[in-house]
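The chain below stands alone and is given as structure tokens, in the form predicted alone.
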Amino acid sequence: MQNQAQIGGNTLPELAQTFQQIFHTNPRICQAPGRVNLIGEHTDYNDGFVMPAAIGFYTRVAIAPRNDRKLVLHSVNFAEQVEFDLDALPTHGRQHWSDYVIGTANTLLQAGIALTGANLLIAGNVPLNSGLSSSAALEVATGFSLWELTGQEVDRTKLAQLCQQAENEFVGARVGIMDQFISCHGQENHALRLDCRSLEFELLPLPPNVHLVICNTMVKHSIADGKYNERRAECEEGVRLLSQYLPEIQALRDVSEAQFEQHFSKDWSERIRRRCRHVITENARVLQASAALEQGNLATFGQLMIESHRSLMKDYKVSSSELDVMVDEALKVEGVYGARMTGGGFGGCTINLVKAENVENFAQTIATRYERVTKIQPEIYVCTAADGASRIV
């Protein structure tokens, strides 16, 4: 079992010292967190509802201005340095870690943020390709530090939108707004219910007697391949078909379960029907889970998490055998309210809502059982909800 502060990365003094050794000046340091999604998966790009929490794993950017128009990027994690000209940035990614940085810089410039040349030292401890949003943490940390360096106040909602745009248009992953939004707006000890259309949100206190326990299957995934974009296209096809009967709808978020059952024809693709059914029922589950959390009804909240996983597994087809084993075994352990896959799927992590007094036993038990079934040694992270992006030095 690992606490969030124990997973890799550099301490602040070490990061500052490394920056001084490379760039011979003192930096300011900003950070942005990864996230876990408690419920509401694959609803964000359908204008729906989600309930993420920022977690205490971060990407940190040490930064100082330059006298020219260069962006010099040094990655601690990849032990690599690259340079770019702010006046001649690439227009699309090259499947390199710097894509998330340069894509974000591009969108900030296009939005009229007067960026200056800068040296950046980047270090992160968000587990990569695990569904905990290391990409959004990198984008938001980059965007926050570059914007903050101009002396202007950072508009957090605008920053989230620009970082999403960077991943959509520059990197090529058609992600929704959730990951970047929670990385900007997260609050300690709170989950956040977000309306992905209006961007209205409500912070929901998490009870102190439960912990968020993340179980990493150690099966890596990449949402920039084809599967994520394929699911989004399937949802768009569902909207097109349903709009023949419901011309006012703009996204699956606008369709009730009753309307869906009434209008979706049996002649249409079973695959499209299942994709739509997941999104429509998942939106309803987020609203029900929000009410349960406000009432302190963790049993109902946990049951909704379980129903969410079954829908992701059977209807949306984004789970994996390893994720299913992790969820099934978790639900056999004492003190577990609910468990489900979290993130884009096809590997990555599960999120588990566990009574505080049972956390240590849960972590040991689930690791043993998962490894016995899959022959893979997992990583278990015990988390608390964290604050969003900030300057820390």
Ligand code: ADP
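Numbering follows the first chain given and starts at 1. Just so we're on the same page, rigid core means the largest C-alpha set that superposes within 1.5 Å between forms. These numbers come from a predicted model, not from an experiment. First, how it differs from the form predicted in complex with the ligand.
- Once the cores line up, the CA of A123 ends up less than 2 angstroms apart between these two forms.
- Annotation: Cα of R231 displaced by at least 2 Å between these two forms, core superposition.
- Here A258 counts as shifted, since its C-alpha moves by at least 2 Å between these two forms after the core is aligned.
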Second form
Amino acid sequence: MQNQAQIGGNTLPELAQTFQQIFHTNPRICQAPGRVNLIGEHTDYNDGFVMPAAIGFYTRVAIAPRNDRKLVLHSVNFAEQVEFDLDALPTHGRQHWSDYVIGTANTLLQAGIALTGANLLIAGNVPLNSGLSSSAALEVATGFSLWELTGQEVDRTKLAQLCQQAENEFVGARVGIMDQFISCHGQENHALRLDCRSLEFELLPLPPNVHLVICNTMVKHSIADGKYNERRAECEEGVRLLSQYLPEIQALRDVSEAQFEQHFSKDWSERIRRRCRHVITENARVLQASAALEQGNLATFGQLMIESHRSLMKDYKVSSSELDVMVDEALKVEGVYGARMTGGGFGGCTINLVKAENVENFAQTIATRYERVTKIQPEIYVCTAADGASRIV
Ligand code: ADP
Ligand code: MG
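Could you output the structure for the form predicted in complex with the ligand, given that the previous block was the form predicted alone?
Up next: the whole complex, starting with the chain shown before.
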């Protein structure tokens, strides 16, 4: 079981000391968190609703200005240092960890933020490539620290948009805005309901007696990227079909469950019907879950998580046998309100809403049972909702 602890083996004083040893000055330190999505999966690119929370795993950046126009990036995780000229930054990624940083520096510069040369020491403890968005944590932590260094106040929504743009255009990953948005706007002990079209959001208090427990199946199937694009195309096809009857719709977000039942023709593809039904019912579930949370009704919230998982498994078909085992076994353990896969699917993690008093037993039990069935040793992360990006030193 892993708790929210040291960052990449570096406590704050150690990070500052390492920076001193490498760059011979005292740094400022900023951090940005990873995230978990509580409900609202595959809705972001349909202009819909999501409900993530930032988690207490962070990427930290120790930073100090330089007298020249160089950006010097030193990664603790990769034990590697690279240098760039701010006035001649590359325009495309090269499949290297520094892409996320340079992409973000590029979009900040294009947005008119007058960046200065700087030394950056980067260390993170968000598990990499596990669906907890270490990529957004890296973009937001470096974007925040570079922007903050200019002396201007950081506009968090703008920063989220610029980081998403960096990941879309420079890194080349077609991600929605959820990850960067929650890494910028997260708040301790709160989930955040986001309208991915208008970017309106509301922070929803999470009761103190529950923990967010993330179970990593340790499996990521290689079909994930191709299937993601396939699902996006299937949703677009659904919009095209439905717009024959509902000409005003732009995205599945604009279609209610009643309209869908009324207009989706039995003669159209069963596959497209199921994909659309997931997105439309999932959007409704996010709004219901948000109302349940406001009433402190965790039983209903948990039930909606379970329905979300079933819909992702049966209609959207993005689960995996490992994720299904992790969810099924979790629901048998005492103190679990709800469990579901989280993130794009085909492996990765589940999110579990667990009573605080049962967390320790839950973590041990689920690890044992998952390993017994799959022969894979999982990782279990016990979290509470955390604050978004900030300067901490
Ligand atoms: P996820 O966002 O689910 O963790 P991604 O594939 O989107 O997975 O992003 C992971 C990549 O982001 C890593 O392979 C690495 O290139 C980069 N990255 C994330 N965190 C760090 C870090 N602390 N230091 C350097 N690179 C990092
Ligand atoms: Mg990512």
